[in-house]
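Taking the form predicted alone, here's one chain by itself in structure tokens.
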Amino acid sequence: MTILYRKVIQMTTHLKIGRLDADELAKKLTTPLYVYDARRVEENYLTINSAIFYEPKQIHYAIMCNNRLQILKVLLNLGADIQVNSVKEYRLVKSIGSSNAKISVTTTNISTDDLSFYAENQAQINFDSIEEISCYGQLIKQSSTVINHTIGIRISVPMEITDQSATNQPHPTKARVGINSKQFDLVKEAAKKYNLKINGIHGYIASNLIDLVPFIKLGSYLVECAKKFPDLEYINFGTGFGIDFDWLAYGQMVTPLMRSISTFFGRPIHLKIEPGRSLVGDAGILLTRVTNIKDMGNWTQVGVDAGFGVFARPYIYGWQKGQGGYHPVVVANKIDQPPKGLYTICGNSTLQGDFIAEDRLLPEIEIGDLIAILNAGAYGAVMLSGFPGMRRAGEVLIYDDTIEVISETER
């Protein structure tokens, strides 16, 4: 079982989330329902923060994985910084009091309008292309109010990812994210032309990685690239950390790297990372009710009231063991009962591939039982579409025995 199972589920007749009974919660608020455990979010942040003993550092929560204000406030109260991907996310974070010093903008294909917005708001951007840098330079050259002339660049990292569970891997022949190291001289020329100072570099390889080796390779590559930029103030090692990632090993790896680059420059260089799923993924559970049981001859299909429109990860990334969209499941109202058979849990859309969990050994399932899909706190509710015309899932934040309703389940 996963760490979430050991820490969150208490061995009683029903699944407990915080101090609350999941089945009673689902009956009160109806399903489908996303439940987030604030205590677990806190534990994850503190684990990461304490494992990386290098200073100065900033842990930028990548809010694209779950942008609910209630979760943002939990992390901000702990001292987290924020990584945003859009003007919409930037405005959201600013609305709850974050300063530019705590916000990292990292995205691709930024429109001229958005670049103008970021410029006027003095945001720190990790640029993805020379073209964007030139456009930004032209905008601030024409402005009399922009005073921030520092920029970061996002670097394309040449690395093959073999982990089957990884998501968002680069295209094998057309890696689209980042600036190639062969273009560094052109980047410097563009920056110099518009009086811009490159004060940071950013790297990214893939998402949902557990293996430390790719991060070791990424770290070493970025440190070598960093030496080419004399005005460097930070290295952002990006995101991609999966649930149950070995943060202690990561801290032991990245700390000497940062100390070496600080020694090279003769000044402290800031370490930045952008964990997302590793912060909130295992803090979320999707509760969904069994609506149908269908004998398929050589397998049993369990239908539930959540599917692709509520929870898209299994469909997009693959629901089988070892794939990126694999999620542990339990029968929340029979947590103490022994397994009785193999069940395949399917969503309520008409998509042939709307599988949530295949051939799982579970207690006997009956109509009305409550299925809990674990590790659903990231890239779950933020990808809600309602397709094909299904009702939206509700969301709540649990803090011990306190319930904060984020949104109600659509009736």
Ligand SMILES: Cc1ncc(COP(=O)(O)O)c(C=O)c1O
The other form holds:
Amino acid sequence: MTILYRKVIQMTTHLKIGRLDADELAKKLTTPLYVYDARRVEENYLTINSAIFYEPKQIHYAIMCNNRLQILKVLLNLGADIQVNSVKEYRLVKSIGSSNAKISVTTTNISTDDLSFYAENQAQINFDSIEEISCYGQLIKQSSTVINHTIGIRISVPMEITDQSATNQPHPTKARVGINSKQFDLVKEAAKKYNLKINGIHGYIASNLIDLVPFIKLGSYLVECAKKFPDLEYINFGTGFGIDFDWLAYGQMVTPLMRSISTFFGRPIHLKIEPGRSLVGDAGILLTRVTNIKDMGNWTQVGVDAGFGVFARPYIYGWQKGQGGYHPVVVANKIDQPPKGLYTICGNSTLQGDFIAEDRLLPEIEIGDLIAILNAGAYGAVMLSGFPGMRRAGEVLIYDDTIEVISETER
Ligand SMILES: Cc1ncc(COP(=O)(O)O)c(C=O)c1O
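Can I have the other form now, the form predicted together with this ligand, not the form predicted alone?
After this comes the whole thing, all chains and molecules, with the earlier chain placed first.
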């Protein structure tokens, strides 16, 4: 259900989201509550778009990190393209009027049924294996309606990730995603057999990266690989860009690479990326109330009304500084108060590992205070499991002083 409220509140002691007071919002809509700031999403998109000054380019928003239609619309209005993982996501994006030219399908282990769906819908897929390509080839051979005979391939990128905060990194000995460069001849053979044109290549390393170096290595690697595909129209450099990524440096790095490959082919090659977290991560805040304070002897546990089933990132990726699931937290109703002590924020489940933030220096915390978990816009609400037996968090989108309710907090 969507309800629109309009209110402007002037308070300086409380965290503001858009032009609204976070504590007022949490009181009105109850917690746990995900709040997304539409303006921040816009700023993030415009920052990326202007920093990458190479043209032609496409910024495909990876909707897996936050697939709420309200967020999608903000990005589509700015001209963003979309990356999807599944037929379900593809249908969702199509349902709000996106065209195939704007949608990139990048995933693995696609079923024959789904391949058939993509083929009939003329979708552009970055294929993860020769087997998938052959299956797709057979499907379109039997079809009289499929007209798209172009395919992209997802390339396996040989790179060791040392960054402790990386998420979704490859298995150290069984990297399972992508096609190895040693198989390029076989890929070409399979494509030729079914009259398919390999018009794009794709590479991805890991997520939540801040250091530019892996992206430089990936960029050079993909450009070298690209030269082996004469029908090339695009290089998709994937994603993995963390919050606060240095987009200006990225733009400076990737532009000459793209110019060199365009010169090589004698035509403009499209640059594509698939950012998720860097577009919406810092636009989202999870508001959660303090329900208990427990003296643990040498540390203080602050219990809140959100935990693993509402926000899983800290549990999955590690909540400590430098780990992938580290999130800054603030006391939203005491934003102007000085730090008083070290607090450890924990969820309200029976899970022993239900930690959200450990030993954070914060103002004095009391029951009823409002904790704001920052950078929760990506891989937050979409990973809501409700386990074990937790209430669903609500979600709202703020546009300056306007609140659009995406879903209400379960009561
Ligand atoms: C192929 C692909 N594209 C896009 C994304 C989105 O990643 P991020 O949120 O790091 O930008 C992922 C994340 O797993 C991915 O695997």
